[in-house]
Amino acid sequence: MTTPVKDPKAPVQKPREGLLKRLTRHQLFIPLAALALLVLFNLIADPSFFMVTMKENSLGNPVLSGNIISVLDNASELVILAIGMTLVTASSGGQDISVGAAMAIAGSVILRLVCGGQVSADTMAMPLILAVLAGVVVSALFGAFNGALVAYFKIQPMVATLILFTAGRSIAAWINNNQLPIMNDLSFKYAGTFLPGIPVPTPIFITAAVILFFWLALKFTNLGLYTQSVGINASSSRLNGLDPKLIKLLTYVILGVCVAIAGFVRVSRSGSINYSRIAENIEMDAILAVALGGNALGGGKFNIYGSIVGAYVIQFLTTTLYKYEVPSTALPAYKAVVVILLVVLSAPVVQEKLANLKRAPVKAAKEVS
């Protein structure tokens, strides 16, 4: 009986990889495991922490009411920031540190439209979609302004925008001349609270709409590609007809969009403005998540997707731990830790040290064999 000869130009075929090691591979791996950890911490310590009830409102309409609720409903902002940071940070390999006070400035033009420059109003002075679309214009002007410092100035993006965050508050309160306006007719506020009869916070609704928007922006168009494209290599993407610069303006500007529905949600929720507190530190919150979302910091390809599911994680360890009242003041050390795990882990040496481990036993085997 002869032995079959192995065809030499036949393709090698690689031996297929587990389950769990493809789980442990795919990008969206490291947030939905840091949500499960949260999930099962609070299910042990306290399994009421998801329990959800219907309550009346200050109006007395009947909402719903719990943990959960308010994750979904206080991460809102976040997440539409951190789907404007992700491009950003793809095409310009940076990030923005000024969209607080982007979000600042966006809600003070608004707010000074709706209440006709008063300092109280009662009823708006003009139509609510008008005063919107405004600082959607304005927070898209600032927003060009910096995609212009970084693409055709060549400024690092975390420089280029540390201008707007020393400066942007500022405007913000000249805009409104130092004052704080406040608008007293309940339907600026449905964006922010609860639209009449139905009992799910507007925000949720308003980041649904948000992610179905970039979802079909990313499906039907060649935004992502682009986007990623320049991101790996501009001048590679420059012979391929490309504008690089072009592109990275056109992340920042719809960055600037983000914030301003952004700014426009946070105003709505309380009818008012506080220039210093408004937003206070939101651009950590949004480079986190989309670095907790398993996305290069230094740009490239990216998983939009990644960068949601972060935030949603930022908001629930928030929740959890102003639950089991831990210090507001200590929060940001908290998420430090969480930062320095992500750098840790995706630095290059850790990596290769990781991957040797993995390939130690295997070769152990084979020695042995």
Contents of the next structure:
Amino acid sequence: MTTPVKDPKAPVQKPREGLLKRLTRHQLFIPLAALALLVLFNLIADPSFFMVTMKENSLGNPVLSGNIISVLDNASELVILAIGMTLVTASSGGQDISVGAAMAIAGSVILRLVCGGQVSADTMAMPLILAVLAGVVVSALFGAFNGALVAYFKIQPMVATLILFTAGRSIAAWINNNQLPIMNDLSFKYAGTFLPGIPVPTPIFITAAVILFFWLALKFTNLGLYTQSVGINASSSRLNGLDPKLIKLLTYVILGVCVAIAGFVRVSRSGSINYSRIAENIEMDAILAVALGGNALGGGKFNIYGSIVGAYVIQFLTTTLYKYEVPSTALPAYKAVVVILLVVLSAPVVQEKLANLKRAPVKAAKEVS
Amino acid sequence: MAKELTVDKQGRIRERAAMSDTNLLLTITVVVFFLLYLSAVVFLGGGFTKPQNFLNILNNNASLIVLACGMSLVMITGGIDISVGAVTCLVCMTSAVNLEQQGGSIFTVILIGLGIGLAFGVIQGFLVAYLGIQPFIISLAGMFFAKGMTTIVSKEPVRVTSEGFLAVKDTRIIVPGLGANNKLGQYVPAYVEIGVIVALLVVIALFCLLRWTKLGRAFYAVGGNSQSANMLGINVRRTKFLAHVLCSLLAGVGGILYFLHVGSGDVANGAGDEMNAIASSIIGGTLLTGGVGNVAGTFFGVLSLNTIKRIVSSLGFDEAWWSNITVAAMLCLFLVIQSVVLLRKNKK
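Now the other one: the form predicted in complex with the partner chain, given that the block above is the form predicted on its own.
Then the entire complex follows, led off by the chain already shown.
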């Protein structure tokens, strides 16, 4: 593959490597460029997309409304999941496809506890914080189950999580005896809608808090370093005194906690749950967010901010598609095309070809033929 | 894993260890199935004693048998394809719309099934084999694409009323000697549907392909160790590509069989079948890591899985969710067993 043409050309190119090139090489370039593209498209097609107005919600409180607010609001669960998914991807080189089903479980547990087993309840049977904690614990345990299969039994992550992917929604239904509990207490919905007197949707604050937490955790602990080193080379990290299995397990547990928070936000939006519909296809979006953020799906180096921007881009895309009346059931088809394009463009073989094309179009054409 | 290629006394290269693994796991599967079924007959009796009950497992799962065999092929080469259930669903819906609204016939249905399967196979196979993208990501995207396309074709369930089609659908092939007398004392012959015959033919064809052809042996070699397969002169990429094409093509065939069985297009068709297919393959002794497996085992895997489902539901756990939980539990159990077996072997 290495042609002698490559070497004499390389020094010529180096001085030309300007600001633009460095920009395009930056990991955040792809998600930000995609975001800019979407913003531009909407700006040209219909500038009113960006209007933010004050409206009264059903309770008579003035709240912000508009497509941008709805993007920021609705992306919350996805952003939270994408952070956990990035860690899992980095450490184990695979993705957890059970996050949607696990969100159903967490939501089901929380609803069951606050409703006290009733089908419909007007007041909470136990303090909300305890119910959410229970949801977090259950979800972390399921995360640990996935993590144990991956780390200790060495099963491919996607296959290991396929187990929970299939059983999760059934387990969620089983927890509530297949009833669909409804929580009517307004304070339960604070986390998913608005706090009284505050015009910004609460999920935005929750997401910000989670992002802040992970920023601090990555800055002040070795979580990021250890995760990367395990993902890049597990056996050499073991020789350096790390326990790769434990770290892999830990990332799955962290994802479990993220899933519980996302599940809580999702159920508190409506105060109810539909086991087969809740967070449907969100695993796809979460994986897409990680890929869009420029993270290698095979593990290793990662950048959670890329995934976070990626998640917002996906929600932006979804909201835009909804605006142009694409039915929600057909959305997966469009997103699948985006995923395939992304992974094809980031595939090493394609990148090499593209680089060759840029360098010497004629030579590359000859090589292909 | 290079140990699997050994040279025998005549100097021929044999995949001795790999084959013995395959046979060992196949034996376990067959034994598990017979134990399951016998214990069901002994402890539960009732329906399990009637031959028709057993044939109904085949009738209801003809499409799954085909899907699972395709899955085994891909898994033997070390890949995976989770789009098969959604492809089944897409084939059903497109066929139903074609029959009802465009005046198609059974032949157009077959063309549609094979065409959709081939299209998915060629695209996914190309992306996996020649661009080196993880098969799971590609087939996950394929699964969502097929799901989305199904609802674009039709959101509402489409029930087929075409007579020519229904005649084929209701054709029953009598199995001599297995009939039973019903409560009124009349003799009711045992039967299988056309789909079962097709499925059995597919199993036999794939069994022969895997055991006695160059391509079949290449599947094992690539899955066992693609580097040494490459050194043996096997075209690894082409082999992987063909495995994915075959798998999706069989998903198309499975779609036709599913459609023949239920006679309608619905977005819920084939839901979770990718999971059932993977579980059946794994129960049937196909290793996720590749290089080991057998379609005969997969066939018994499908039977075991559905026998367990029936046992669970006749024990009184007949709510819909138990079936999913059972499949997941079975899958988990067999995955862990495989993993433990593999880890032990690697330690030796």
